[in-house]
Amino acid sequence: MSTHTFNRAIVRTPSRSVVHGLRAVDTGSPQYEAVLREHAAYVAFLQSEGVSVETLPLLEDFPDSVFVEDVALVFTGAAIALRPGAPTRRGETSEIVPTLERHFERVLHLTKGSAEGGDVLTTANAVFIGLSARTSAKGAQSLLQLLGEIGHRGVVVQTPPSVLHLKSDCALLDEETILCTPRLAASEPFPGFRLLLTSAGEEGAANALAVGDQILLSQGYPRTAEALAKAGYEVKTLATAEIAKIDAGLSCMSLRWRS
């Protein structure tokens, strides 16, 4: 079964405090109603593709809690509760654990160092863990051990300097192909994979999401969208301009797995 094929997802409703979310570069605060619209369109698209989506209630105490991918990893039959690198986000993990326990037979817990799901790219043969400001070497090593316990092989790679998460710069398109920024590709982090590069100035397109037979891409990256179409992919675009103000992309708004 394809690694990128999923039929279940967990999302969380954005809280009003999302306008105060963390950001690496301040381009202004998002408008709450606009964030809600973008999030709703994202959920609607997943549902239109046959994905069963569970929406968790908002958490006003945690502005970044809409980004559920950072606090857990999910696989068929097992999940790992993570320990975010941002101290203000650590309480989000305990909030999502009861949901993980309802859906997965095994729930493991990362207790050493820090690791966020945005730094983890799952492929058929390896789970790539990017070292970054949010995922420490100790956290990555702990995660390697936990992955081994549930039958997955982890590989540690380096996230480019100044890039928030590994998946800010890459996305799995299919079992053989990864969409990647030139700056990440330069370090040759994914041996054996075909790399499709984002166009110059369109690095934000790299956080794409394969949903069924389509590639979901943020709006505003026309040259990368055209390149993907020429490579044979069916591309669907969604507005993410408001959520992007707090360093968000398409993958971080959901936890996804095949049941």
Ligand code: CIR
Contents of the next structure:
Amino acid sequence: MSTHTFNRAIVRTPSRSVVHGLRAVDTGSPQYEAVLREHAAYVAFLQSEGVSVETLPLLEDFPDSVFVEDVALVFTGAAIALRPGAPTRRGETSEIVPTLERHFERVLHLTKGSAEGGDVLTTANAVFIGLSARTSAKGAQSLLQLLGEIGHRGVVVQTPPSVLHLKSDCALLDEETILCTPRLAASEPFPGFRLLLTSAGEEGAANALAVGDQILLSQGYPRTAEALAKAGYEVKTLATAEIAKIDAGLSCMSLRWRS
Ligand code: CIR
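Structure of the form predicted together with this ligand, given the form predicted on its own:
What follows is the whole complex; the chain from before opens it.
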């Protein structure tokens, strides 16, 4: 089964508190209306590609709750509710569990350590788990076990130091190809895959999203966009400048699976 093609997605409307979202470096707070616009354009794009999107209500108590990708892993027929490593995000999990229970026959729960979905790259034969400040060794080990229970093989890799999530630095473009930053590629985490590297100074392009036959890329990375086009991919760009102020890109705003 193709892992990068999906026809279902869950998103959550950004709360007004999103302006207080976590960030590694403060470059100013995002503007709420602009975040809403970026989010709406993202949802509209998914829908225009035939994806059925369920939008969950905003959660003012959780500034980062728009980033639903971090609180669960979803597969055809099964989901794993995660334990975010960021203390302010831990309560987001119980908010999404009822939705997971509606959509998936099996819902498993990570109960040890911490792991965030941004640290998980799902491919056809392996689910890569990046150790990071958000995903602990204990969380990763526990996740390996849960993945095994639902028939997936997990592989633990290292997210580069000071990088928020594994997928801040990579994205699956198709079954054989991963878009990757040079700093992540240096540790050779994805044996057997063809790597396309982001251009110098364009590391932010790596958090891309393959949607059907297109690659959704953040605006502002012209050389990586050109390299992808040259490699034969159809590239579509979206504005993410506001959401990027709180360390987010394109994968984090949805949970995606094939039903
Ligand atoms: C956080 O620090 O948790 C949020 N401000 C950003 C989360 C981005 N998540 C992702 O890329 N999967």
